[in-house]
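Have a look below at one chain only, the form predicted alone, in structure tokens format.
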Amino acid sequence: MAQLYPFNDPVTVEQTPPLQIAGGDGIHVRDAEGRSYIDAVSALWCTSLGFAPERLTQAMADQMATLAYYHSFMGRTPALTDRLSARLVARMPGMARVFYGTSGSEAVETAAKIVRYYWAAKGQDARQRIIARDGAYHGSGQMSAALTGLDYCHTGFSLPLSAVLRTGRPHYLRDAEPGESEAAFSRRRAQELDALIRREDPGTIAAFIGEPAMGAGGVILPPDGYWDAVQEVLSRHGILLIADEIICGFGRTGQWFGSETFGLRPDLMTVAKQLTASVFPMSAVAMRAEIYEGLKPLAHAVGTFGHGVTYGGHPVGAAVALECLDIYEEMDLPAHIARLGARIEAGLAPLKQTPGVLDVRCRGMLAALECDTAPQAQAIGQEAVARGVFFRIIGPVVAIAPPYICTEDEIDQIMAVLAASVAAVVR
């Protein structure tokens, strides 16, 4: 073995190899033994149109025959990614222009200079802290890294944690009070941001970043009045809101934005994984127009925005992300996710009065069933395995986002093995 593998113990990859996978085909993958697996969670929750779309393909092919690569420095750029960005402003909540990258680790990165750089050229260069939440995932940069909430991704690695500064997450499950109501529980948590601001001092914060529902911390959805609560604390200090959605956006919480779902009015947005279905590796950072005009004077001092990469609003990308655009739109996604996600919450109702489950929730094709202990989760993901089906574990949850290519009985298929996993488990 060759590849130092990311997200893995190096030393028990080298006692067991990972699963190679050698295929796929809509919801299956096919490993190098030709065993097929359905995967339940679209690999890292993005191969939304499934692993051998034809019609992406197909863009991408006549794409590289046309033109293989342009760039957007220096007053060029291909027609094709101008395309690509009127169409997504259009669609986007409130947005106004997007720069373009190539992971959403990189699209965070680049949010986190744009709010620093458009407090520098608003004259408040103090502003450079940014507030991220325990258990957050926002990537596995330098300062993506810092801003998540996870400390594996931390420890060794010397990140620039003094940059962020750190409040709760809204998980009311685990973490509310004894008799405290979701809203409640949401009043005090916007509370403690609150206090962490006035003691933080709110002219050296230039931002807040959120996923609007948590993926890699556990699929935790926000309880009532959260996001409303913490927004309206973040407009009293002046303080831009990021909205992080590399999972949600696209229609994986209902709406096309997890935005729209949650209530949020975000100043700036990250976007990647169903933007291109992952075929082709690119994200996207969007702002309002406030931002973009903000920021334009120190630019024209410096005679240019210094900050970009060389792939970024890559042709073949952008002729990828039109096609998915227009397979949502012939989806009409939010119906059809609302549709599945009726199926995902109606499979997983049952099993929320099983021994051992503490909680199951869904939103769209965002969904999870929650153990009491994560050696429970964990047993429920090798019986799922066992039975063809690939999950994501996360502590005590089994975490379910599967391809919105699945049909009906696809998903019954999944939500079947699921419960048959979690009886075997208890048992």
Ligand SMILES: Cc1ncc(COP(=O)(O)O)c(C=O)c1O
Second form
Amino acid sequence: MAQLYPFNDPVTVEQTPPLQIAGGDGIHVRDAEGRSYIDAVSALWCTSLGFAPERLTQAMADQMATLAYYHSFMGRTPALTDRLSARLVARMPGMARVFYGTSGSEAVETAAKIVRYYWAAKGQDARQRIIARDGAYHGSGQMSAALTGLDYCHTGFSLPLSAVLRTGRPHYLRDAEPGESEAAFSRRRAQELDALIRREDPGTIAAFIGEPAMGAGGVILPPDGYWDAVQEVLSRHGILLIADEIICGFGRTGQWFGSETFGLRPDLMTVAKQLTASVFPMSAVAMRAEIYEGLKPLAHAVGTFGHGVTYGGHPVGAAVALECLDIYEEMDLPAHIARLGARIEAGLAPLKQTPGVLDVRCRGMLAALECDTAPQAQAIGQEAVARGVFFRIIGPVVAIAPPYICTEDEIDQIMAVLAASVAAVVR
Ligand SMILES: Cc1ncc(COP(=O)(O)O)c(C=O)c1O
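In place of the form predicted alone, the structure of the form predicted in complex with the named molecule is requested.
Okay, now the whole complex, with that chain kicking things off.
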């Protein structure tokens, strides 16, 4: 055993080594002993087109044979990467330019740098800090981990936490006062945000970052009126909005982007995961024309925009992403997700009445069953693995986010395993 495994307890994993995944096909993965599992959370909410997508393999092989690598530094760029950029900005609401990276974390790092650079270019250098929410997950870099609102991502790492202002998560179910309506809870969260900004001085705050719907924090869907109320506060104080679309982007919540599903009007958007269906490591930050035009004079004065990574805008990634966009368009993504999402909802609905189940929720193909307690969810997860299905367990939450290539029968199979696993635990 020679890996330091990410997001594992090293002591536990030494005693119980990780399951060796040896192969994959469609929505299934196969372990080294030949057992097959459905991954009902698309691995890390990312393999939208499954584990051996032939068209992506072909696109990758063709591009490898044509141009296996080139960069976008100093006056050159792969032609294909420019083509992808045009396709992306045409698709992403309000966006005009994209900047590429290789992981979601890197996209968030870049977004955090860009908002500061933008304000510096505008002569407002004091606008440095970024507001993020409890329970958010934004990645594992220095700033992206600091923006993450989960303590286990902070302890021991000496992150730049003083650059982050923290505000409450939009978890109506757990955090609302007794008798408080969803709309009133959203208003309260917005008032808390407003108070935080006034207390800390808006002139020191560059941006607010949020996932349109929270993923790793426990599949938290925004309550009624939440994003409208938050955006009203942000625009009143001239604070930029970064939509972290790394899970929500490309269909997961029903529309092409979570910003469209939930009514966000972001200044910047981060995407990864489903950009390439995760078969190639690629991410991007998209920005409105005002952000690009705003930062341009400073970069021009310096003589260069001094930020970039060797593998950013990789032509093989661009070929895969273009093929993904073709596939998503052929699927008629929102209609496809609506059809399969309805099937997930139908499977979840009867479980709501089960003792021990606090809530079921679903938007598009992002869904959750929330138990009263974390051990219940843990036990449900184990029962499901024994029945050949992986869910993701997050505290008391069983997260569900199947690949888009599922058939309706496969969704029914996943939901039947969930129901059987719940029954086995609450019995
Ligand atoms: C919303 C969000 N932002 C950022 C990231 C970080 O992406 P990566 O793991 O590719 O660095 C993730 C990963 O799950 C995520 O869910």
